[in-house]
Amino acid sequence: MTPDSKRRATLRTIVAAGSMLLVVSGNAGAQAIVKIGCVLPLSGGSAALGNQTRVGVMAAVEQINAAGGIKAMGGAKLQALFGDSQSKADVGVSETERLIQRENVAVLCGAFNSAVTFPATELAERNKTPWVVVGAVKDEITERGFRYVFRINNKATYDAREQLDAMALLAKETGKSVQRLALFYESGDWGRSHAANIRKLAAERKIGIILDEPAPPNQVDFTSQLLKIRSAKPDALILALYTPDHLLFTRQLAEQRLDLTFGVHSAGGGAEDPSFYAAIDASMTAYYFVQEDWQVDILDTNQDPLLLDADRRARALLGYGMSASVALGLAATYVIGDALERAGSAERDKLRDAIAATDLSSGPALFTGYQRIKFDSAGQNTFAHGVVSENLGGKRRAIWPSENRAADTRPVWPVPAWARR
């Protein structure tokens, strides 16, 4: 071997060793961090709820990392990357694109608003990136034959069914039932889809819908709509409004002392947002019924240290404790964490298969109040259920399903008129 060829051989060895080192370190780098993208409304009309979800995701990421990360991946740490949808579909889609293409996330979650989640999940499906839906309830999100879209929480049909089931339970217990319903809802995907489901189910149960009214977002006055409700004289009112509108509506309803025999029944939205209760006099929300994917009084019975830790983090970052959105953000991240453990890889296809095979019946993913998380072939968790609470004595207490009702909770049905409060 000539000195020249010897030098070339040495050089080849160095280059080969260097490349191997790069490959190894590259792999080690890829294993060290698993990126989770989360598209949420961090500004815009539903920003309060988006930020709560963000706190839930961050709490779960930090809890998982503190517990040693993803053990099946050599202790890989999770990293949450957020995209602000501003509650706008086009912005949500471009943020999804950024997280998939530029940030190369392994999995996505979000996007709270159905109107954003619907097109954004389509993009995720095209890019074969699994998406764990958080908060969005529009039925069709998991009814399009998509393989990469999974939803832990209720779909709109479940929400509507549960509201009517709660009314039926109270009717069974007291012998007094709702005959005439009024619907008032935000005019986006969520509100319209909820109203359509209520209409369908109410018809099956022979309950009359005597007022059916969508509302444009960000109203400055609801007097006209309250007048319509007053003149329709319903037994109960079903509401689906985001926080600012919910606040204005509730205040005006209380100021006008509009009596509804069986009260106001809200499908999550503003009425599940703790900032709503912080901004309003408690007397105005007395006897409110709220259906949400979260057992609002769960901390009375569940003292799990991880739940208490999440509650503490929420208080520190938001100024109030756990909420439905915090719980759902937490649940989604724990479902992703569990899937990563089983997949042993952050490769999108493997992770997708692991999420599809999810079957959880214990652990922090169930802090929402579910008994189990298992997806059907469409990607919907068929074990999801909400809890309906009634605001009694200044405290929101679970009243439906009866299994979630505390022993000392006595629902008030019908609700007292304003003059007798």
Partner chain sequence: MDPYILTYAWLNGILVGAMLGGIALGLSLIFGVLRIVNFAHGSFLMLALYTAFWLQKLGGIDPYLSVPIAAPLMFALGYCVQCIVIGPLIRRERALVVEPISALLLTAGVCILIDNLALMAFGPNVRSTPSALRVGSFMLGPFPVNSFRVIAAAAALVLATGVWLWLAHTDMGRAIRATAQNRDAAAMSGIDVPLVYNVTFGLGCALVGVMGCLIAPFIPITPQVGLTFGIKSFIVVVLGGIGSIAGSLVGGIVIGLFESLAAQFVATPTASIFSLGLFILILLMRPQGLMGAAK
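Having gone through the form predicted together with the partner chain, I am curious about the other one (the form predicted alone); can you provide its structure?
Chain alone follows, minus partners and molecules.
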């Protein structure tokens, strides 16, 4: 059996398991199933990351159900229902409405793309349906005074701060600091939000921004942008690109052998996507710095059976192991499961109040690498953080914060010129 046929067989098994669950729930009564709706980009430009999140959600649902379901609700089983945003805001809103009105879900999660999550969560708020944000980082998502919207992962401000904090740590350790930055980012909500935060924080730290440019949509050639970067001569380049653009840009940067003294620093996105690394020559991403939404090398130190199970499921369905998106999908579902246990009910208002009172400091919800999940009055998990990795010897290793850096990890700073690699 080929790897593709194995994955198809595993998917058929999961679909069959879901069908059996429906039958069992029908015999056990209406309270036997709790529907969780999740809006994700299962097609379109962000499909790879959306499908990774889906695998994380399904892994958590099956783990929770296998452990006896929601015990405070008589062992009620979770059922995940997905809506495909197609990476488009209007489609994401329509799918949100379908899940709320027609499927009558108790709670929602998603939607990875900030441009989708922002309007979709507004609809959820109007319908008083709690939403646990997965992946989307636009600051304003949790800055509108909403009561039903919660975010476990970083907001854009945190991502930007972590990138500059990593540069500051490496400068402190080596005496060699970044003075001149270039910014190149996707032109949607995520990219523009990240660039705005980098500008603000760089100014506070007296780091110059000498090139600041959004990527045109549907670009098939980044030659002119790379020429601008070469001409500007920045010390380092900050990128915020989704997977397709990240692949094209990285290939062309390598082909042009564009030297940057302190390297390329990606704000997650495509550079967090395992499919990105599967599609590109490893030499092209050597010494890449990536702001990661989870502890990318956590499997080196954490052998929790549930984490290993999720990694195994990801490999079977995706062809590669755990990723930030898988971890975030899994974490969001465990946060919802914990809230259901405390609420003892799937009523939306009671579930909303239980999510708001979340305070987790152990368990699978923390497989992202967080030490705690607790929401502030705006719905943001203020304990969220990522790590910054450097691609060393073909493996992304956490180099920031120093507490997350393994004893055998030696950051390379500045990075070697292409001619010396």
